[in-house]
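The chain that follows stands alone, in the form predicted alone, written as structure tokens.
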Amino acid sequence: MARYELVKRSVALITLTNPPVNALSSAVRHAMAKSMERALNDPKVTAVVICGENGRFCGGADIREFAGPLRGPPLVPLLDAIEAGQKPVVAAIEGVALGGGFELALVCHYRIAHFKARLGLPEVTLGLLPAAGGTQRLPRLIGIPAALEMITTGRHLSAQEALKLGILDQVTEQNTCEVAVEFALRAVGKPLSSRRVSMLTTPCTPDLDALLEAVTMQVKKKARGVMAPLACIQAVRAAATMPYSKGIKRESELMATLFNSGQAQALQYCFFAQRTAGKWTLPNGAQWNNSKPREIRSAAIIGLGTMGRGIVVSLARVGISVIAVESEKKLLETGKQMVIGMLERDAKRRGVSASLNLLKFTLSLQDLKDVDLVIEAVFEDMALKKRVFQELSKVCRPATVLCTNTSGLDVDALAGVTDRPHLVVGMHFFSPAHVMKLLEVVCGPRSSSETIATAMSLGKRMGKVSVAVGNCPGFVGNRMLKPYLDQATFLLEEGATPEQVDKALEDFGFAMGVFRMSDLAGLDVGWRIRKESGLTGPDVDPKNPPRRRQGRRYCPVPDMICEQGRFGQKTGRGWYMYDKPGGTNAKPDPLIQNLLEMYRSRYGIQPRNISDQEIIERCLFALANEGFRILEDGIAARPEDIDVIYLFGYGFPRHRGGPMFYASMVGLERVLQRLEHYHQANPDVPHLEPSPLFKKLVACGSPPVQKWREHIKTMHSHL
């Protein structure tokens, strides 16, 4: 796990070996004791070099061993022996070196990167602070503001802007091991006193107090709720006040305050759900790793709408020559100069050349007729979908992918207009699609795996977190989002104000509650929803209770908010009122107050007081539920691919873990007898009342979420 050979004849050279990332397990780091021990106390040996296999350097901890008791020797002691020793230390960094791995970077005496590299202390949003001399060394090396910035936001650093910070001594082009053994050589018999980080003095910050508070205030409005920049800054105040003895110690109890807290068990979960999620299979047995994805070297875009160019620029900028298809020359110019905008910014904020000459702008879909996959990401409206997909299969190739980047609309429909079934493929991305990381990947019950493994490898690559699902009305994400919706309309009906329900949810770690959430959103979107499913409009039967749709308790009030023209933040007035149209600055606006009275003496219900803990209760017990119902219909695989749709797509708080997570740390039968109370005083709303899956879970002893798929019986998976 670490490899030890003699170079130039006086320098060891310690090559750290536990693929993929050389993270710092148990064997590593006894190893590594073991590795320095042998060339400290070797007369031959007058430096060493440490660097990591594969042109990586180190990742950090390995987190999987987190669950269990310590082994092998803890890492603080090892590193401080390293930084302690009587003959220079090089790290040689290619690749990445994070977390526990830039710990021990900080304490070898020199630090040579290749200028590829990159550098950082991600620990935070692991609920966690750098607990291995970080919060104390990178101070003392950096100051206290660019320190504080780094270790709270777990950001990382780009080699030239380590070498600029004072990190690096030095960044190169060539073989970094090499620059790095030649390094050492020159920096035998030099002293090493000011090279050992923990001995140097924090530089002196003014009005520390000062600079303090205000990254306090500052990651308590960013990040609510959450516990370990708090940490963080903290232990960074124990770097500017205390000696390095006292300061490792106070950072050692911080760190045991967060290591076993819920918010760090959901941070980690969030960690593993992320990359599990790529990890799709189907019933038939296809599965990810046996499905070769197609090459994707051309694409096209139908529609040039804010998602049609958000997808063009997110195509575009990594490599894949797009063709974008407009159905008039008035649409066509404005969306063109909006793409080529949108990608001059992004290539000027990464230092790169935009990838202008990759993109083509059309009126006819024959250009098509070469690609290698189509986009279709039309109006939300299934008879324009169809058209469009009834002329790509007269169009493109036999061999051509068709994608749809429907919301909600059934896809095998769409499939079902096509003379290829089989390649046909649901690619629901978020808005702005060039921003948002979740990709939601509809797997219709007629597309096959290696066109479900082309959409995911694809995803990947333009930087989505990409997620395999079933084929139903919303699909996961937008199916879950209903129940949330009306328990929050339902509790406007019943004495709660829309900033009320916005501020519990925000305090739980929503960056936006779901009435502004709406109002970003557009009101008319769910409207026009409403009325093609029949709730509402002039196609509705006056005759029926207004407080009763098809069966079930159904709040009129959102549509009689845009029957008044409020769409949110567009026409300046929704839920809030704005200071003009396309304005961000929410108010409560009295109007909706009176509203909401009248509506309620209109139909006699009596306002009570409603808390904040029955708020979250409703709208996320609801949600959670929605989540069973999906896992039991099989149209998401496993509860962590709900709740990284949910973490990535819908700002669940990552502390909270995601829906389906937060139910199981609150208690499932907790949840339970809560759902149970909530749906016996509301008979008629049936997404309260607990599904078969979720009792079958507390009768079993509601086993950790890890273990829910053992228990999820379907007779037809829809994946």
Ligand SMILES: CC/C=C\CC(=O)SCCNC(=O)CCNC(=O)[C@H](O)C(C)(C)COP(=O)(O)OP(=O)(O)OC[C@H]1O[C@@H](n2cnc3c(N)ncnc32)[C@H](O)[C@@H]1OP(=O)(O)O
Given for the second form:
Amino acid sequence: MARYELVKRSVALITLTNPPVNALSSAVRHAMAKSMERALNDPKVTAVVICGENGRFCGGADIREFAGPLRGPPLVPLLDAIEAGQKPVVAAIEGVALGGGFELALVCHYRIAHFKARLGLPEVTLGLLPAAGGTQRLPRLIGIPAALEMITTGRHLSAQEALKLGILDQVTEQNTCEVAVEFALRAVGKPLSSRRVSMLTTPCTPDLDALLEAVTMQVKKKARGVMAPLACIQAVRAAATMPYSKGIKRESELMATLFNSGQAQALQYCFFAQRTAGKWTLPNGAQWNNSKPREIRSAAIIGLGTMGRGIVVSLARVGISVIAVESEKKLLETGKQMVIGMLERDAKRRGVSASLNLLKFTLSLQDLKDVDLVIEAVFEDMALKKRVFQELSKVCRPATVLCTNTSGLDVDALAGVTDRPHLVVGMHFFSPAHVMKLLEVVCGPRSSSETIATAMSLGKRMGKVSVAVGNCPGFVGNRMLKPYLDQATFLLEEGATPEQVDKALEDFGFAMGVFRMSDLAGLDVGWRIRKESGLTGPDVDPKNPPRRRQGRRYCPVPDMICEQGRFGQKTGRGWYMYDKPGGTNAKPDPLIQNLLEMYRSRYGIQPRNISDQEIIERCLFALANEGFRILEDGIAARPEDIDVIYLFGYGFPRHRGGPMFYASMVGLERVLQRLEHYHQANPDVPHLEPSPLFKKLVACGSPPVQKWREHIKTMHSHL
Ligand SMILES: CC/C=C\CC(=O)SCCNC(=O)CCNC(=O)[C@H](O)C(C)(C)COP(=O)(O)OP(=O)(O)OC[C@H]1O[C@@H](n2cnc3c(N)ncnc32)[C@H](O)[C@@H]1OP(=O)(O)O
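Please give the other form, namely the form predicted in complex with the ligand, since only the form predicted alone has been shown so far.
The next block holds the full complex; its first chain is the one shown before.
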């Protein structure tokens, strides 16, 4: 857990050995304490160097240990002892120094880092604050403004930036440990008092109150309802206004309020859920660590609409050659100009040169004969997509992987028209594809494990959070959206307004309420799908009872809105009104208010006051209920996968953990009770009927999310 060696006859080299990130587990803290004691007591030792094994200094406290009682020596006294020691201690930082690992570096008297190292205090992203002295030492070292930014955002700094800020004493391109040992030898005999960061006086900040107020407003706006950044600000204020001994007490009090909060649990759950999602597994035993992905050097994108353009950018910026195909010259030229502009802006932002030489634009599918992988991103029309896949079968070499970016159509039906169904897989990007992190990798029944591994690995390479899902209408994300949207429109019928529903959801923490989000996405897409499925339009049987379709409750208001040409932001009118087509500033529209009033009076609906609690319960419990059905049907392997999809694709607030985690935090029994209540009132809304899996979990005593898997016995896994 920590290796102790004597090097150069007088330097104690202490190496943290807890792979993969040398987290400060109880065993590591114990070993560290013993090693430090030995070094400080051995007269042969004149200086100490602390480093981490496998090129990683330390990833911080062991987050997995947060769930249980504290075992082993606490971190704070251990760090205080290192700082107070009479022999110079040098941190040799390679890879990462994060959280408690960064705080460990701060108590060392000198810090040397490899030029590729990253440093930071990401505790805030886990719902915590740096409580091993970080909020008190860092402001003393680099001043309040810079410390505040680091602590409230959790941003990782490059070694160069950390050097500029005065966090590091040296950055090296050589062997960091060797450089640190030489440095330590030179430090022997030099006074240490000015190197003890806790003894420094925090540099004075002019207009401290104004700065703290501005940052408070900023974090409240960015992370509505999130506690940790606010607690971080209070702790940093203490560093500016209190002596160290009092500031450290304040830090620890603030940490105590955060540590056991639901928000911290949710955020830590998200950290692990994101990592779990990458570990896909199929019933045949193939999984993430035994399936080799193909190497992808070249790709083709078919269709240069919004999605296609974003996918081209995502591929080109990670060094993959891309051939972009359009069907008409004009569309090709427009798409080309937009892609080039997007890549140039992206490169400028990242301070690199745009990889335009990797791009080729063509009108001919014949040009795709040698590519490794194709992603089809044409209009959402099955007949058109089938034609494209048939053509690709003829043109591409037999080993080319064929992917579709459909947002909900049958991936296996597309595989069926090709000569290589095993090489067909869904890659469902989210719009805008070069910005949104989520990628649903849709596994058809015939997709081979190598094909799935290839799509997952390509997603990772593009910086996406990839989740493997099964093939069903809407897959996971869009399938769950239906009950959520239905509940939102039913609430309008019953008396709510779009702005009231959106406000309740935004107060809950969503980046955007459901109606604002629909306006952004475009209302015409759903309208076309409803027309195609016979729910609206000329094909609807006139004898159909009003507000009912296919034996279920149906709200025609979204269709009425589209019939008026209100397709959302792009037409300047939707659920809201905007200054102009393409405008983003949503304002409540009196016409919608009128439309709803007339609609209600036409159908004799008496509007009632609807509470925010009802809005949240009906929208989010219906969402989670569909998640349970998805697990039951084997479309998602784990609740973590569903939560990750909602966090990264649909703006679900991270401090609530995702729909499945949120349901478990509210209490499955309570959610079940509320769903039964709403279903009784709406027996013609099947989405409100609690799923059998949900009831089973409640009957089993509502186990924590991580244990649900043991209770899921799907007839067929679609993964
Ligand atoms: C008194 C309180 C004192 C201190 C508070 C803290 O220190 S809180 C912890 C602060 N540290 C962090 O938030 C860092 C979290 N880790 C990361 O950001 C990344 O893991 C890291 C270090 C940048 C490495 O990224 P990489 O992509 O290379 O690997 P990956 O994320 O997949 O992680 C590999 C496995 O390590 C597990 N892991 C990572 N960090 C921790 C940790 N701090 N504690 C426990 N486990 C950690 C991670 O879950 C992966 O394991 P797996 O089994 O695959 O899930």
